[in-house]
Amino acid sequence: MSRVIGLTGDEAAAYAAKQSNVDVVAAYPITPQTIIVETFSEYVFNGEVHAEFICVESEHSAMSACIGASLAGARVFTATASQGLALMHEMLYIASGLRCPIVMAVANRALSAPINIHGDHSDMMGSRDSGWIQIYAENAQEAYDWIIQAFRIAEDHDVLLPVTVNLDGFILSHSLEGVEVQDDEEVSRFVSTRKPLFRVDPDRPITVGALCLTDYYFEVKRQQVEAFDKAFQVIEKVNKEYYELTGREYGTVDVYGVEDSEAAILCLGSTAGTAKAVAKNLRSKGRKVGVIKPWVYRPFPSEDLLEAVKGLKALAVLDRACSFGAPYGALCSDIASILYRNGSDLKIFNGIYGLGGRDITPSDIKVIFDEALEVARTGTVKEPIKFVGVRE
């Protein structure tokens, strides 16, 4: 059974950790994040949990705290944001190098400085080759039912690699949304409860994290990369079975009107719904284009995303975050690598949006739209990649 309740991005993501039989949070808060965990906190406080919530000094610590307990045996969730992503990074290399299936919650805002505390995937991006997989939500209702497979992606014996689930800052985090929501007792027989392969335990004495030089660390690496190739049958898998409890059906990439568009926007979180409404607004004057939204952006969906774009002339790739000094954002970085790979002569371009908070307005996604149509028609790019939104 299930039941539709008001809540915000942070209050989804909170509760779908309680109904997860969580058994550690190691958090500090920060903004956008903070209600996550302040949350939950009230959840333990009411007894409406039965899980320990460790106040931390710093996200470094919060993070150390979380691999802790995960070596221990526990079912760990934490949630950050911005600086606090970025304090945490040493300790994500360590996170996904012991095998901790640990879940986060991230609420995307931009990294200083300037001193900035509203949204885009600066802080995700930074950290995007850490080890961790990476689901970007695209609304509230996507952010709880994430978390909830994620707990099971995470823990699965093939895969036992950390998750974030990525609800972009304010404009998710903070906006009130109808949720469809499970009952306690469907969701804890869906995740069950944690069947760790190791773990710590003074009677039973295991190494964790070696000294690994010239000898073995390129084979421990090597392990990691495997995980992630079978991370996709997981995925898969636990998509399936959530979609037979929910009838919410999920996968790697999303796609909108792709499958007679001459052009089409790829684009992560919360974008995607504002640029499906301009498509099922322009789709009605009979232009032809699309929308493709990776759910998973690591490990990268190139399969999928290949199948998406097959039938298109020009392809429009947002990225809310800057790569200084390359020649395109992350994502379009990625998209350009798989289509080069696969000797693809799909026309693409790169728009660097949003960032600070930035709207990005139906009329800026028109423009875009109306831009990839042309560079389908002509089969030029005039401009590999631009500014969306910036003053002059």
Contents of the next structure:
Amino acid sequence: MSRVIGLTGDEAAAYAAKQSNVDVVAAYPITPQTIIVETFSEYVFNGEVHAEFICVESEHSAMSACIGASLAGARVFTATASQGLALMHEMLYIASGLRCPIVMAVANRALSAPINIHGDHSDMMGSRDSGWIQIYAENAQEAYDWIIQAFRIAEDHDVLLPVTVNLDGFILSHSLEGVEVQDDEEVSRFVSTRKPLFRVDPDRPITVGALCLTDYYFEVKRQQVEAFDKAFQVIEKVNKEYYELTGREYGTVDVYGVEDSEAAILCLGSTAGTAKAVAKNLRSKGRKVGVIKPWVYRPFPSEDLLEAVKGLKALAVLDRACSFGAPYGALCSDIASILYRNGSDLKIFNGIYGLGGRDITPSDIKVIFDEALEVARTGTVKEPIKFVGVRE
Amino acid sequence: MVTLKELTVEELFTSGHRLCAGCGAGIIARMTLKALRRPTIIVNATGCLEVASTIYPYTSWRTPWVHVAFENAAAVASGIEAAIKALKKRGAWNKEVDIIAFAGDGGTFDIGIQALSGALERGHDFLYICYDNEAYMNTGIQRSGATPHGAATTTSPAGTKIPGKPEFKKDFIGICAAHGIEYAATASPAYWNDYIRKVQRGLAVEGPAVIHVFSPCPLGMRHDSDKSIEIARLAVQTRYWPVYEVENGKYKLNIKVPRPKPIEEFLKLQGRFRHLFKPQFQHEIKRIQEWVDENWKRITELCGEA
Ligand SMILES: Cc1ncc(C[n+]2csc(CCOP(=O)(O)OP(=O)(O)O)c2C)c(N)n1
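How about the form predicted in complex with its partner chain, since we already have the form predicted alone?
What follows is the entire complex, opening with the chain shown before.
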């Protein structure tokens, strides 16, 4: 059974963790994630969960403690943002390298300097290659749903990779929404408890984190690559079971109105919500535009994305982070790569937007759709990279 | 005091590791594992002990052993301890275990002090052992906050103008004791039964305990490898390394040194101090002796011995 309750994105994340039989949470406050740690602390201090909450002295120690707890066989959850994620950076690679299936909510926020507390994706994009599965939520509902599913994906023995569920700072973290939540009992059955493949168990002593030099390191990394490949099947299986339980359907890519469209916007997270609303309006006036939103950014769902863009003539890829000195933003570079690999002649351009929480409005989105339709009509891209909404 | 006969013959830290001959860390690890009271999980910070004992696919450890990084042994231990508590609550862990974190002086005095302070403040039940070879030996002998005044390292070389490290050593046990933990102690591997008693005491504490143990290093301190224990003993007999413990804030001197040897006896066996014996730097030896005397006075006063 489900019911609808009012939750902010952060509260939804904490609520999902609470229902997911988490054993250990080690976390450190940072805006706009803080509500997650605060909410979870309340669960612990009111005796609503069996979890141990380690209120660490830094994010570096948060992730270190998460790794220790995960290696002991615990189900582990944490949350951070921005500078906190950056401070964890070293540990992110160790969590994935030691195959710790930790689940982390990231309330995306801009990176300093200049210091700024508002939302963009530069934090997660800065840790893009750290070996974590990366999921982006469009709203609080998706944050809730993905966090529950993330435990199943992370802990699957074919995967054993940590997962981040990203929710846009403030836009999602602090906005109250009606969220459809399942009964505790249902979620508990869905996620069960963690069944570790190995753990630091005195009955079967193992050495974890040994020195691996030129003779073995590469194979260890190759296994991580393989785990990312295998993750697709596991994600599909988990999405299917979750759909059966909740009626809410997920996949690696969310599409809106692309079947008959000539042009589309491709973006991550909450901006897709705005884009869908604008597309709906334009479509009602007979303009053929759609929206593509990768839910899963790593592993990159190349096949599903190629399928989604099949009939398009133009695609605007929006990045909410700068990749300084690079040919495109990170997301657009990935899209360009798969299109090239597939011999596609789809015309693309890149919109860099929303840095430091700068709003992206429906009229900004409409301008991008107009431009995309123009590219579809003429077959030429005039401006490969646009900075949307910045004062030049 | 434990006797040799009471020690287990079981070797949980086995031979075959690649530590140097005469390395204090190996001796300390082996002694520590002979002092265990029950199954124990080891957390090891990056450093010589970690690197030389677990070169994949080999390991010297017959206990569960975890290495995560350089600066976070205490935080990793916190996580393991919390996990075991949570798993016990839901019936997924049913044995009593101890947790020991090993880290060098770099991983403790410098880069790891924050994680350690946090773990001590939160009160996790684990024993933290800092084996102090007085420099970053694993990366080729760079200075740390534990390197003594005058010692030559690769980042505090014996220059023609500045003769080795200008600064003095941190009061590490003072810092730990200031957290209000139940047990903190210093030790030297030359006094093995004192060390073993302290490991046992530290493990018995419910909550965090810290041991700071002198760790000779033939390569980094530049001494003969058969002199390791002699140097560890001279460290105590010159009063350079006071052996004491702090129990619930109360200091107690464990090894009295009524007739201390001059500090030269300790210094002269080690190449890292050789430059101090040149005529132009001899005054530095006097400064070290003064530091030793002052430190001894301070500690013994705290111990109520003075
Ligand atoms: C964050 C980080 N900085 C630097 C290093 C490089 N590093 C590895 S071991 C080490 C020194 C270790 O010194 P210490 O803790 O005294 O232990 P020892 O090697 O002397 O046993 C350094 C600097 C690292 N591994 N991680």
